[in-house]
Every structure is written in structure tokens, then in C-alpha cells.
Amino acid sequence: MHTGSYINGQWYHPKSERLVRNINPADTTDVLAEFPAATAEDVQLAINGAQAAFRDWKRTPGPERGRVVWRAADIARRRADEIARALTREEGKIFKEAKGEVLKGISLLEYYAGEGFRMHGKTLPSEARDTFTYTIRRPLGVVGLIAPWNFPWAIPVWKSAPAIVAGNSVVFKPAELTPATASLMAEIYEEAGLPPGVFNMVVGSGSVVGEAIVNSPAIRAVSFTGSNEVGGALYVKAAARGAKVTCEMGGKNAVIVMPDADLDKAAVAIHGGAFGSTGQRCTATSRVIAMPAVKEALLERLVEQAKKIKVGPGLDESVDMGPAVDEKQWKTDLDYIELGTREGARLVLGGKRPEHLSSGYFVEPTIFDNVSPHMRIFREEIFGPILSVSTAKSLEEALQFANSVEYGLTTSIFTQNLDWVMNFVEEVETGMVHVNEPTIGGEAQLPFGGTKATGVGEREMAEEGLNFFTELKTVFINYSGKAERLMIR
């Protein structure tokens, strides 16, 4: 495995005394890598290389750029198990989930490879005679990508692939907790034939590397996924200097369960949404809002299924849920469990480290009942395997509860009633809605993103994800020939 940063087509070890230590959260004695962290000067080296590469890359035809990304998809498919194993070791999710993430990233590479053939604008009628008007999309230049640790393959793909296909060059900062997966991405782009300098990876802290990217006048756009605290500050700084910015941040996603719901189907969907990936995803199901007639029966199913979850190291094929990503997140999970108990919620299941695991950052699947909308475990993003169950007397009240938080990423409803479905779709304040399916998931061809405090800027994935990395140029062509006749006379 390569370590360090990847700048202008070369693997590079910064001259820094601060080390990045990449540790397996399921076994803290397993150190995947240790190398010097990048500095602001290293970011500038990457920007310089990206600027030089952009001059030729922007002139490369869109279909050819797409073919490079398609080759990357082929290479990634051949190396899928290798990528998934590295992802499991450094992030913690079980191998099956890691493999699913890798396959989703490959789907995104394939989709954006095709977009190289569809860099379309519009033809529009002019008000003037003998004038042809149309728009074209052009790349921005050097763009900065800042990715989180929870999806260290899929999210960097859905940021880098559209940026590259659109003709930009990239300076990418992966999370310090997950540089191994990022290094494999750099290897794959290189093997696919991406010219040196088009994709640069700089591994270091947000306070150093992230700040240098955000504050550089050479960075024309910044795409960020992470916390609201960091994203909000980043948005202010980058937008103040005129850069394009998109931020995908927190989520506190609810599932509404109506009296006519298929409870077995609802329980399976909630279970996967709450405890899959150890609850460490922005689309995770963290709240259930059930009608009184079905709440107890639903809760019984949820507890029964959660009791069967085997917690342990993700490379063990018999395990259903891995660890928290690091000690900080593990302590956050345990702190919120203690807080929920103090607030008066009823702890139904879990709440501590599994007894059979003496090391690693593990926490049991946890379910709270009798959670009211004023409680912090109902309102705040936890990012762990902790599910809050509440009761609402009507769809109107359930929507009020669901909309009462600051986030607006995704929601779901379980019902067979078309009136309830359509009212839910119209009134819920989220960027994505699901009916009779989990809150999680996304597809390459569909926009991804939320409302309110969840996000600012363009949606990601789909055509919208590509458009963010472009600017429109409007063209006017007069073909009357009058100017030529005047010159002849």
C-alpha cells in the first residue's frame, strides 16, 4: 500500500514532524500505515501541479476523459475485494458492507464515464434575426474536494469522477482516519491513464490541509462532506472569495410508521438503516415515529432483530456490525446513551460495550423508547448505532415531529394509503424521501442531498453533480453576412 500524499503523478512524503497513524478500530494494535502529514506548502505543490495539468486536460475531448474514468471502473472492479478489505480494516464496517460501497463507487465511475459523451448545453431561440444562440458547459479549473471517513471510497468517487470528466483538475483531501482507501483510488486513476497533476491527493489535518485548500485563490470550487461545524465555517470562507461551494453535512433521519404499515417490512428497513455501517452514515435511520396502534408491535420486532446482531471485527464473515471508527466517536456514542437515560427515555436494548469484546471501539446496538421531540437524542446527530422510538397520534403530528430538527436529508414512510403517501411527500422537509423502504441508499443517476442545515449548494451525484464542476458559457453567432458585404463595398 502506498502511503503519504500523491502530487503531480508521484508518491510524496511531506517533510513534517506530525505523523498520520492509520489504525484498525476493531484492533487498535493493527497499524495499517504511519507517515508524515502534509503541510500547507505541500498543498501549494499540489495546486501548482493541478494548474499545469489543467491546461491540457480541459482541451481533452469529453469522450476521451470519460474513457479514462471507464478504465478506472474496470480496474476497480478487478481490485474490488482488495479495496473492500482495506476499507474494512481502516474504517471498521463489515466486509459485506465495504464491498457494497466499492460496487457503488464503481457504478458511479461508470455513470460519469458516460457523462463524458453528454456534456450538453442548450440551443435557444434568439430575439435577433440571423442569430444562433446556445450554451456550453466549460470546466472551472482547479477544484478542492474534502471527503469524510465514513464512506472513504464512494464519496471521493462521486466527487472526483464528475470533476475529472468535466475537465477540471483536482486537489483531494481524504479523512486522516482513512488514507488507505484513498491511496488505492489514486493508484487506480494513475493506472487508468489519468495524466499527472489531474488528480492530486494531500493527506493531513483539516486545520492545515483543509484550510489551505479553502483559502487558496487558485481553487475555483470546493466540494465538502462532513460536520456542520466544519462545513459552515468552510462555506463562509470559500464563498467570501467567490468560489463555488457545495456542502453535504448532517442528518437526523426519521421513519414514520402508519397504522396500516407492513410491520415486518418496516422493521427490516429500520433495522438496516439504524445499525448498518454501525449507524455511521448521514442517511442512517436514527428516529422512528410510530402510530399508537402499531408502536408496541413494531418495537418488539426491532428489539428481536437487534438482539441477533453479532458485533465484532468486520473481516469476520459471521459478524453483522463493526466498531465505531475511532475512540472519539466511540465515546460520543456512549455519552449520548448516558444522556438519553438522564433525559428520561427508556433504554430498551444495548447501551454499552459488548461483554465478549475487551478491546476495539465497539458499542452494542441500542434502542430507546418513549423519546420525546425535545430530547437531545431525538434532535442531534449521533452517528452511531442508537435508535430513538417516539409516538405520534396522526400523520400531521408525525410530520411536525419529523420536521422539528435542523436537518433535512432523508425520510421514509410505511403505509399503503395513497393520501398519506402524497401528503408525506409534499410536507416533509427533506431533500430525499422514501416510501416503504429504508432511509438509506442512493443511485448514481439520482441527485443526492438535503435541505435546511443538511446542505448548501448543488446536489451531488447525477447530472447535478457534474454541473457543479462546470460554468455555463452563452454563445451568440450572427450569420447575416451584412458585415462582409459592407467590407467588399
The other form holds:
Amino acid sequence: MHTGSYINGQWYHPKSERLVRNINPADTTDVLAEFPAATAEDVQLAINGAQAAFRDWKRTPGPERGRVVWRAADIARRRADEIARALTREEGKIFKEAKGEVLKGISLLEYYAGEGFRMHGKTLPSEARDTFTYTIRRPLGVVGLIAPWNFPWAIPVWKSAPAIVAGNSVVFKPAELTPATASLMAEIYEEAGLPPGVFNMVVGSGSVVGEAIVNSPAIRAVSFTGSNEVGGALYVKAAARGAKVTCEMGGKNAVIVMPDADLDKAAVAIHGGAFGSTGQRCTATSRVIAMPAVKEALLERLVEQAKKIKVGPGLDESVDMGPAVDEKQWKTDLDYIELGTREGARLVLGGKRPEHLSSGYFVEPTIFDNVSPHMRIFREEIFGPILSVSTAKSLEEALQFANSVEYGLTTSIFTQNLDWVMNFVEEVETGMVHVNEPTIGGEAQLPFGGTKATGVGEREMAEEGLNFFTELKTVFINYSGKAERLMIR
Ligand code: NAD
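Starting from the form predicted alone shown above, please give the structure in the form predicted together with nicotinamide-adenine-dinucleotide (NAD).
Following is the full complex, with the preceding chain placed first.
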């Protein structure tokens, strides 16, 4: 694995003294690599390379740009196990989940490769005689991509593939916790034949590399995924200088369980949503709002399943749940567990480091019952394997509780009642809604993202994800010279 930044088609070692240490959270003695942290000057080098590459890349036909991305998909498929292993070692999720993430990224590469053949504009009739009017989509220029650590492969793919296929050049900053997966991504784009400078990857801190990207007037758009704290500040700065910005941020996702729900199915879906990827998903299920008639039976099933989870290092095939990503997140998880108990919720399961694991950032799958909507564990994003269970007397009350938080990413309902389903879909304040499904998951061709404090800007993935990296040009062609355009319009 290369351990530098990838700038203008070269592996580049910043001169700075600071090293980004890439550590396995399941075993902190396992250091994957040390990456020299890039400086603002290094970011400028990447921007210069990207600007130079843009001139030719934007004139490269869309299908040809798509083919490069398709080749990247093929290479990633061949190297899928290698990427997944690096991902598990640096992020902690179990190998099966890491492999799933890699495959999802490959679907996204394939989907966007095909978009190179489309890039639709519109043809519309003109009010003027003998005039042909239409729109075309054009790339923006150099765009900045800033990603979190929790999906270090899929998220950078769903940002970079549409940006590249649309004809932009990219300066990508991975999270400092997960540079290994990012380095493999740069290798793959290089091997796929992407011209130098079209994809640049700069490893370093948010306050140096991230800020340099956000503040550079050469960066025409910023696509950010991460916390509200960082995203909120970044949005204001980038938008103030006229850049296009999209920010996908935190979530606090609920599953509503109605009296007619299939409880076995609901329990399996909640279990996967809450404890999959150690709860470190923006779409993780962190709240259950159940009707009183089914709450106890559901809770029993949830506890029974969660008790069977084997916690441990993600490369051990018998393990079901890996560690928190680092010490900070691990402490956050334990602090919220303590807070939940102090707030008066009933700790039903878990709550501490598993006894058989004396090192690594492991937390037991944790379930709280009797959680009321005013409690902080109900309202705030924890980002760990901690599930809150509450009751509501009606769908109306469940929706009121579900909507009472600031976030708006995803929600699910379990019911067979069509009236409840339709009311739920209409009233719930999230960008994605599921019926009889987990809160997690997305597909390349479907828009992904949230409303309220979760998301501002364009949805990601799908056609919308590509549109973000383009702007429209409206073309008026008066082909006969006879038309008279009304000047007063
Ligand atoms: P984070 O905000 O700490 O970091 C995200 C990225 O921003 C990192 O690359 C970081 O280095 C960079 N950064 C930090 N300070 C910066 C600055 N001043 N300027 C520019 N960049 C800066 O988030 P995280 O801890 O990596 O990720 C977890 C968060 O991401 C959670 O809140 C989670 O819900 C969210 N998330 C959201 C989605 C979604 O689609 N809504 C998906 C995944 C994760």
C-alpha cells in the first residue's frame, strides 16, 4: 500500500513532521501504516494539478470517461478482498460488512460509468421562430470531496465516480482514521487509466487539508459527509464564497412498530440496523418506538438476539460485531450509556466493555428500555451500538416522537395497514423512508440523503448525485436568421 498522498498522478510524500498513524481499533498494537500529514501547500499542488487536468478531461467524451470508471470497477472487484481487509483493519467493521461495502462501491462505479453515456439535457420549444433551444450539462471544474471514516470506501466512491464521469477533476480528503482504503482507491483509479491530476487524494487533518479545500477559490463545489459540527461551519464558509455545497450529516433514525407488525421480521431488521457496523452508520437504527401492545414481545426478541452477538476483531470470521473506531468514539459510547442510566432509562442489556476483551475499543451491544423523548439518548446521535426503546399510544404520537429530533435521515415502520403506511410516508420528516425494512441501506440508482439538520444541498447517489457536479448551460440557436427575438421578454 502507498503511504503518501496522490497528487497529479504521482505518489507524493509531504515533508511535514506530523504522521497520520493508521491503527487497528480492534488491536491498537497493529499499525497498518504511517502517512505523512499534508499541508495547505500540498493541497495547492493538488489543486494546480487538478486545474491543469480539467482542461482536457472536460473535453473527453462522456462514454470514454465512463469507461475509465468501469475499469476501476473491474479492478476493485478483483481486489475486493484486499480492500475489505484493509477496511476492517482500519475501521473495525467485520470483514463480511467490509466486503459488502466494497461491493456496494463497485455497483456505484458501474452505475456512474453508465451515466457517462447519458448526462441528459433537455430540448424545449422556443417561443421564437426558427430557434432551437436546449440545455446541456457541463462539469464545474475542480471539486473538493471530504469524507468520514465510517464508510471509507463507499462514500468516497459515491462522490468521486459521479464527479469524474461528469468531467470534473477532484481533490479528495479522506478521514485521518481511514487513509488506507483511500490509498487503495487512488491506486485503482490510477490502474484504470485515469489521466494524472483528475483524481487527487490528500491525507491530512480537517483543520489543515479540509480548510484549504473549503477556502480555495479554485474549488467550485464541496461535497461533504460527516458531523454536523464540521459540516455546518464548512457549509457557511464554502457557500459564502459562492461554491456549490452539499453536506450529508448526522442521523437519529427510528423504527415505528405498530400492533399488527410481524414482530420476528421487525426484530431482525432492528437488530441489523442497530448493531450492524457497530452502530456506526448514519442510517443506523438508534430508536424503536413501539405500540404498548407489542413492546414487551418485541423487546424480548431484541434482547434474545443481541445476547447472541459475538463481539471481537472483525477479521475473525466467527465475530458478529467489531469495535468502535477509536478511543474517542469508544468513550462517547460509554458516556452515553452512563448518561442514559442517569436520565432514568432502564438498561436492559450490555453497557460496558465485553469482559473477554481487555484491549481494543469494544463495547457490548446495549439496549435501553423506558426511554422518553426528552432524554438526550433519544435525541442525540451516539454513533455506537446503543438502542433506545420507547412506547407511543398511536401512530400520530409515534410520528410526533420520531419527528421531534433535529435530524432527518431515515425512518422505518412495521405494519400491514395501508392507511398507516401512507400516513407515515406522508408525515415522517426524513429524506428516506422504509416500510417493513431496516432503516439502513441504499442503492446506486436511488437518491440518498436527509432533510432537516441531516442534509443540505443535493441528494447523493443516483442521477441527483451526478447533477450536483454539473451546471446547466441554456443554448439558443437561431438557425434561419429570420426569427425576431422579442427584446422586451
Ligand atoms: P467529522 O465531521 O469529524 O469528519 C468528516 C471529515 O471532515 C473528515 O475527513 C475530517 O477530517 C474533515 N474535517 C474535520 N474538520 C474539518 C474542517 N475544519 N474543514 C474541513 N474538513 C474538516 O465526521 P466523522 O467523525 O468522520 O464521521 C461521522 C459523522 O458522519 C456522523 O455524524 C455520521 O452521521 C456522519 N455521516 C453521515 C452520512 C450521511 O450520508 N448523512 C454518512 C456517513 C456518515
